[in-house]
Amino acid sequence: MLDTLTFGFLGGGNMASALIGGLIARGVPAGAIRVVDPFPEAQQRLARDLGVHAAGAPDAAFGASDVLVLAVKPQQFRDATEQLLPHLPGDGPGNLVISVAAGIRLQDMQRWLGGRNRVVRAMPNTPALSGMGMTGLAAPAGLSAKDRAIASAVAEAVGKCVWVDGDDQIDAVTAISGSGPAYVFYFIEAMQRAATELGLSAEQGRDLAVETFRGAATLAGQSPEPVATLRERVTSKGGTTHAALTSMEASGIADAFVRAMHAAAARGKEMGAEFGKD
């Protein structure tokens, strides 16, 4: 499917580069991908490393791409669409537009893109940089099955994806998986600190923590059993794991963690309101 399409990326940063690399690995010719980035250094890097056409501003050829991926910062999103709009097709079905900007709502995307309905809001996360990303996708109710399949295939070029219903659920995705890698890094840092306090080296602590997260996540993904069951199997009453989890429960860590993700979701909703103001 993807190798018959042309792609335009507005923004050439890390996430855009990861998606472009994933698309090329899936068979999309580099010549079918155009990138707009205002920084000459980024243009040179994209052309050199990925073989794509890179320019400093959108033009008619860029605007005619079958799929446009808007990979700019949310505070730059509206200005970017204003630069892009004059180059978009004036008739026909137009482009499929996928936004990876946090907080930008579907209705605002449609409004700033001249009322277009072929839009998708995507929330990837940074493991996409290593091909292990998780992306949440949402779209207006009328988006065709074909367009949904294209958006899914783009997201799956760097990992896995899940479709959700509308902006509120994308805010939840942002809180859980979009911001989620930072939570994992936070716990890895804490485990590394504990390792050094217990007499291990920082390098040993990092290796132990990283591989423990990797292995536990792989086991959870492969097992059909609830995560709670997997946890219980590691936790012998009166043992070391039980001592650690009892300490965490006494400190209210689980409740604090859940509150933190509610805060992240609330901030995502606030961002949508802020950036969507006229």
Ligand SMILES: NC(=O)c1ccc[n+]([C@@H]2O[C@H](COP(=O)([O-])OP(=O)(O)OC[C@H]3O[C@@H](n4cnc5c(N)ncnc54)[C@H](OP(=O)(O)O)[C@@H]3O)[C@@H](O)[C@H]2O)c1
Second form
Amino acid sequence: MLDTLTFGFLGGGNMASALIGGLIARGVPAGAIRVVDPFPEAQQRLARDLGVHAAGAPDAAFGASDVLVLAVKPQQFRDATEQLLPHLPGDGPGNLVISVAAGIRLQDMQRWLGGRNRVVRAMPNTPALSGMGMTGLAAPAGLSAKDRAIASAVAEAVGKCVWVDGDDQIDAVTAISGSGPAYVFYFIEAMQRAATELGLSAEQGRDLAVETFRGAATLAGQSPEPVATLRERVTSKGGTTHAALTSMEASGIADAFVRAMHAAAARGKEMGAEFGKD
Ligand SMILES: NC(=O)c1ccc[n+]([C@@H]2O[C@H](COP(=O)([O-])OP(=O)(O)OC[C@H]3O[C@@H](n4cnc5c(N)ncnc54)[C@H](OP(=O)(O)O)[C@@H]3O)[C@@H](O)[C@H]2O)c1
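Can you swap the form predicted alone for the form predicted together with this ligand?
Expanding to the full complex; the earlier chain stays at the top.
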């Protein structure tokens, strides 16, 4: 489906490069992809490494792309849409616009894009850079099934995706999977610290922790059983895992962790209001 479309990326940074690499790997010709990034070094890198057409500012050809992906930082988003707007097609159904900018709400994006309704808000995460991203997608009611399928395919070029209902649920996605890689890194750091305190090297601790996360996540992803069942199965009464989990429960780790994600969602909502004011 994607190989018949043209793409325009506004912003040529990390997330755009990951998505472009994913699209090309899935058969989209590099010649069908245009990127706009103000920095000549970025343009050169994109043209050299990915073979795409790179320019410093949007033009009519860029604005006519079937799918536009807005991949600038949230603070740059409003200015970037202002530069883009004059180059968007005035008549007809226009293009599908997908934003990956954290914290930019659908209604603000639509407003800044002159009231367009073929818009999607995507919340990817950093494992997208390794092709193992998890992206939450939301759109205004009425987005066609075809546009949803295109947005899903773009997100799936760098991993998996899930559709959710509007900006509030994107704040929840942000709190779980968007910020989630940092939580995993935090736990890996803690396991690494414990490893060194227990007499292993930092490197051994890192390998043990990283592979344990990878293995457990793979097992959980492949198993049809609830994660709680998988946990209970490795927690024999009186054993080592039981000792660790009892200690975690006594410290209120699960409750604190859940509270942390509520804090992330609340901050996401605040940021949406800040970026979208006026
Ligand atoms: N990286 C992630 O894992 C991740 C995860 C979830 C969401 N996101 C979202 O994805 C978006 C991009 O993130 P990123 O990590 O890819 O950032 P990034 O590497 O900083 O990329 C943004 C790029 O856009 C360029 N730019 C700035 N203003 C522009 C304009 N007016 N027109 C065109 N290009 C412009 C920037 O140039 P300068 O460097 O010169 O400013 C930069 O090269 C952000 O909104 C972020 O919230 C990223």
